[in-house]
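As a starting point, one isolated chain is supplied in structure tokens, in the form predicted on its own.
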Amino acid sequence: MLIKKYIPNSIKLLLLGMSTKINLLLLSFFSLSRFSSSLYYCFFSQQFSREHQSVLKARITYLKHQGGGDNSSVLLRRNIHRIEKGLIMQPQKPIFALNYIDETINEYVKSCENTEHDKEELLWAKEVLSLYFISIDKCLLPQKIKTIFEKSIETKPENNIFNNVPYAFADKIKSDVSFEQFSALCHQRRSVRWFQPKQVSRELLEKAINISSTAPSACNRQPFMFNIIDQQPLLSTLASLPIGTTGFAHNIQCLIVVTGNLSYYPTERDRHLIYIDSSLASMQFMLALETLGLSSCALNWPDIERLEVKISQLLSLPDTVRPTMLIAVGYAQTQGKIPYSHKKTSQQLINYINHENCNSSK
């Protein structure tokens, strides 16, 4: 601090410039290969250390519990969805899913023994498995699996109708929302930072979250959770954590901490899905809020170690659960201002790719 205080600004700028050049040289050298990049993050930077540990602990948790939970099973949801995709293939194969059907049935049976398990999830699994058994060529199914099917799964639905299985595109729910109406809703949704001092209705939040669950999710795992904080003093403590809430944290009436659970996945390759899936759900959540008279502001949550530690402690999050986004929610002040925030046009965001302008490897 003394050196900073007494050395001239010209020397400070010179040292800063030298530091930038040295840093660029080091980064350029270590980026030459994957191995050298790993060395850099092993010895010179710990920015990914939390992610490394979280992913490893998540894999352990998944392997110990095989994706099972208190009232839902990740393994069951994933495999039933895989079977659904097999049932909609054109043409449908006479037999498929042989490499995981045994695992799926065993998980279904185990889940049925859990009195706390979500009954609607079990009904969906049962009907899809029943349709699978009806649709395939049973002569190609191993006798062991056939026996388990006949013992554990009722293949005939009530009233001879399945309600929770793949259906024709022509039969899907149709809305009367036009492009112009949807465009108006998207333009209506703005990031609002000034709210009325009014308690946010939990009933409305639950409605919006129900809609958010219809967002696409990889293999229907839905690895996210909406943690609602609307009580003091925890609300004020959490609202002040994101670096983007300076100046208006005190005005936030309700805060949603969206988290993603890495233990929903058995391998490292899927580690980013918690961010993708939770973001898809969060966008639908924020649009739904607009239709219910509520406003929101998505708060940036960069991976800053001290803040990650703090929020994990405050919310008692296990190492396998990561905050992916924070969302401020409330009833907007009618005279409160919002940024104009000019958006890019489609011409700026689209890149049409054809054979001539891409590098094809042979």
Ligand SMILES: Cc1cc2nc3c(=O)[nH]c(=O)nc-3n(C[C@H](O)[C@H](O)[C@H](O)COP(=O)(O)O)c2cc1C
Given for the second form:
Amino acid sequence: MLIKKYIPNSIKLLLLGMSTKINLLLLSFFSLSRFSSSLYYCFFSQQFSREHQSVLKARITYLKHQGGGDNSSVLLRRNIHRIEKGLIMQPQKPIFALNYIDETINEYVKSCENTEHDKEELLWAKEVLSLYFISIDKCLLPQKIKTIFEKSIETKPENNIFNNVPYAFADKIKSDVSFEQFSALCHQRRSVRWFQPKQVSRELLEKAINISSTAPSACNRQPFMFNIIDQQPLLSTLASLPIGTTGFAHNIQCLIVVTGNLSYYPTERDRHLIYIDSSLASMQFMLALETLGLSSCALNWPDIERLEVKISQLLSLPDTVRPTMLIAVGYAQTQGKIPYSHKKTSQQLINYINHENCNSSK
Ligand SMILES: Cc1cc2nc3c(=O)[nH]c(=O)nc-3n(C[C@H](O)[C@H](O)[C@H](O)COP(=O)(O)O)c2cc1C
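Please supply the corresponding structure for the form predicted in complex with this ligand (the preceding block corresponds to the form predicted on its own).
Below is the whole assembly, all chains and molecules, this chain first.
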């Protein structure tokens, strides 16, 4: 601070320029190979070290079949989804899922023993497993699996009606929302930072979260949670944590900390899915809020060690759970201003890849 105060501006600019040049040189050198990049992140920057540890811990949790919490099973959700995909194949194979069917049935049986487990998830699993058993060529199923199957799953649901299994496209719910109506809703949603001093209705939040749950997610695992903070003093503490709330943190009436659980995945290759899945769900959440008279502003949650430790302590988050974004929610002040925020056009966003400009043609 002292140096900053007494050094003339011209020298400050010179030093800044020099430090940028040195930084560029260092980064260019270390980015020459993957090995040197790893050296850089081993000795010069610890920015990824917490993520490394979280991913490893998450893999352990997954392998111990402990992911998903008390009322849901990640393994069951993933495998039932895979079986549903097998059931919709054209043409359907006489046998499939052999390498994970026993694991799935065991997980189903274990989940049924847990009184806390979500009954609807279990019903879905049961019906899909029953249909699988009816649809495959049982002669091709090893005897061991057949026995576990017959012992643990009734082959047909009550009244012989399947409600939670694949169905024809023609039977799906058809909305009468026009392009114009959807476009109007999307244009209506803007990031709002100035809210009325009014408690946000939890009932409306729950309605919007039910809509966010319809968003696509990898293998239908839904690895996210919406942590709602609408009570003081926690609200003020949390609202001032992300750097991007400077100047309007005091005005936030309700804060959602969207978290993603890395323990939903057994491998590193899927470590980004918590961000993708929670963002897709958050977008639907924010649009749903608009239809309920509420406004929102997505807030960046930066990967800064000090802030991560603080939020994990405040919300008692395990090492495998990370905030993916924060969302401020409230009733907008009608005279509060919102930035114009120019949007790119489709011409700027589209890149048509054809044979001429694609690498495979070279
Ligand atoms: C991932 C993400 C992080 C954001 N972080 C902040 C933030 O920290 N502070 C803020 O005031 N706005 C934040 N925003 C809101 C953006 O500034 C805003 O979406 C953008 O300027 C476009 O404006 P619009 O949402 O009104 O269309 C964020 C938005 C997203 C999607």
